[in-house]
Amino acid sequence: MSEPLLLFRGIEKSFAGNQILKNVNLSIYPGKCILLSGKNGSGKSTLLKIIAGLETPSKAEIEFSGKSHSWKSVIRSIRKNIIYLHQQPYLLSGTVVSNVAYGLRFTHLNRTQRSDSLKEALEWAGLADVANKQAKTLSGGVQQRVAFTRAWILKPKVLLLDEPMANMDYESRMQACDLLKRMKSEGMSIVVTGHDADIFDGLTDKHFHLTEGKLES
């Protein structure tokens, strides 16, 4: 196996003197998924909002490079190559178009390019259809593989799903299942939480269940 992208080591939190997540170890290899399960109030999402750096643990460190760092001192420099996706996929008011080329204005790539971009992400997606109506009213299956959509354009590193799956039909779920497979064919690395380990056959490289704190294999 390739060396780890990136190595969270020893990661605790805790919430009013509450141990939430307690010497947690988690290695993220290029384009492998884990799949992290666990009870409601377990520490899943919070797991996953320390390595996107949208939540300060009390404790943790972080390997790349051959190096180790702290999480604070290199949290900032890594997490341009990691996009947290909620359970709930937010979207911009406007078209399926707006809102999968939204993040595009920060990059470097010109009018051309960004177009050039933006029809591909759409075709592969398979939203071209549905590329000039209302994101907001898609159902609610569309509406995820649209937040996909928008992540991957981004060609992030890490790719982290809080219950994607969440209250999607059975179609809707293998068609999403379909994009993040292509996604990690691509090189792209996946941490996805859910409570159906069976949703996810056919992605899962790892899977990890979150019990008192600790996770276990």
Second form
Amino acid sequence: MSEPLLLFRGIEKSFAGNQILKNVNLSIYPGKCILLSGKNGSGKSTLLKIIAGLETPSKAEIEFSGKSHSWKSVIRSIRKNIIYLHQQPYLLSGTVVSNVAYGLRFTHLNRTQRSDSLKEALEWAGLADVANKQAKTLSGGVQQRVAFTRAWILKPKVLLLDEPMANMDYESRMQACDLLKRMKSEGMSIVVTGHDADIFDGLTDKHFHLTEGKLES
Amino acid sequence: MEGMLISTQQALHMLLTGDSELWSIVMLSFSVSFKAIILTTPPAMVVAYSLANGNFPGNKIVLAVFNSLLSVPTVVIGLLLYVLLTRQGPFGDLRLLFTQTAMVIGQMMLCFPILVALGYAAINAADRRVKETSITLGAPWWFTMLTVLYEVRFGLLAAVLTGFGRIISEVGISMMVGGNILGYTRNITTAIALETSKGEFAQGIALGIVLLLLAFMLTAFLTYVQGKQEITA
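Can you now output the form predicted together with its partner chain? The one shown was the form predicted on its own.
Up next: the whole complex, starting with the chain shown before.
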């Protein structure tokens, strides 16, 4: 296997004296998908949020390009390449287009490039028909696709998905799985949490189980 | 009772015939209070957002101070501002006492804690995912703040309308630092106080009707906005 893109070492997290994560190590490889399973409340979401820079760990180190850094010192610079998606995606007020285009304004693309990128993304996810609809009025499955597209358009190196298939019907799951496979085939690294490994069949390369704050393969 | 009826009839007549003195007082009131609310809202929202999202030491104490300031009597704010702006005061050279600017400043001092406290409540109730989504999509902190504020805009609008209702109906500040000068600093509430003290009830009742109508309109607008929020949520 090639060098890991990011290596998170010794992640620890406590809430009100209760240690949720105990010395967790996780390597993320380019273009590979990791499945994290574990009971509700086992710390899966917390772990993803720490990786995404949305939650502060009690202790953690990040290793990349052969050097080790404290989580605090580098998380701001590396989180540009990491996108976290909630279990229930939050779509902002406005249309599908405005949601998908949200992050583009923070990139270095000019207006024409942004417009082209937006068109490509809507076509990629099959959202062109609902492009001008209010995002919050769409079904759960379509909302999840909008959230995937909103992330995909920014071409992150790592995509973190928190139980993306929860509360989805069979057809929506298939569509979501298809999008994730395409993202992976484009070289994106994916870390996904879930209870049922079968749902992610053909997508995951490695499966870890989080139990009592520790990661087991 | 008969006198009351006559005064009310005269008040309605003044309102409907467009009595110039009465309507200039109304316009002055709105002008001063609009300026105060517009100037106060942006900084108050930034402070409210910082209190709702910041983990700085003393966060809760600052919030408690703002909550306490909600109940400060307007005459106390008026008195404080009077002392600051009077000729012998530290800002006496600015010659702001008995001007509309002084009234605007006083009303800003009155509505700032209201906007912070109510804005904080609205922002604090925002879905945590809004901020996280914005950050993970690469937004800088100020754009994340604007996104969160936009998502809770109905709650913030309620805060702004409450603040506006409070300042346009206050009398203590306007009386003390405005001076109730006809055509210059006389607003609805100071005019009501003056006319009532003179025993001239008609203009007071007419201006009271304007204030009551404003209160009803603000409430109706709030109800409409809250209904819209439930639909879009």
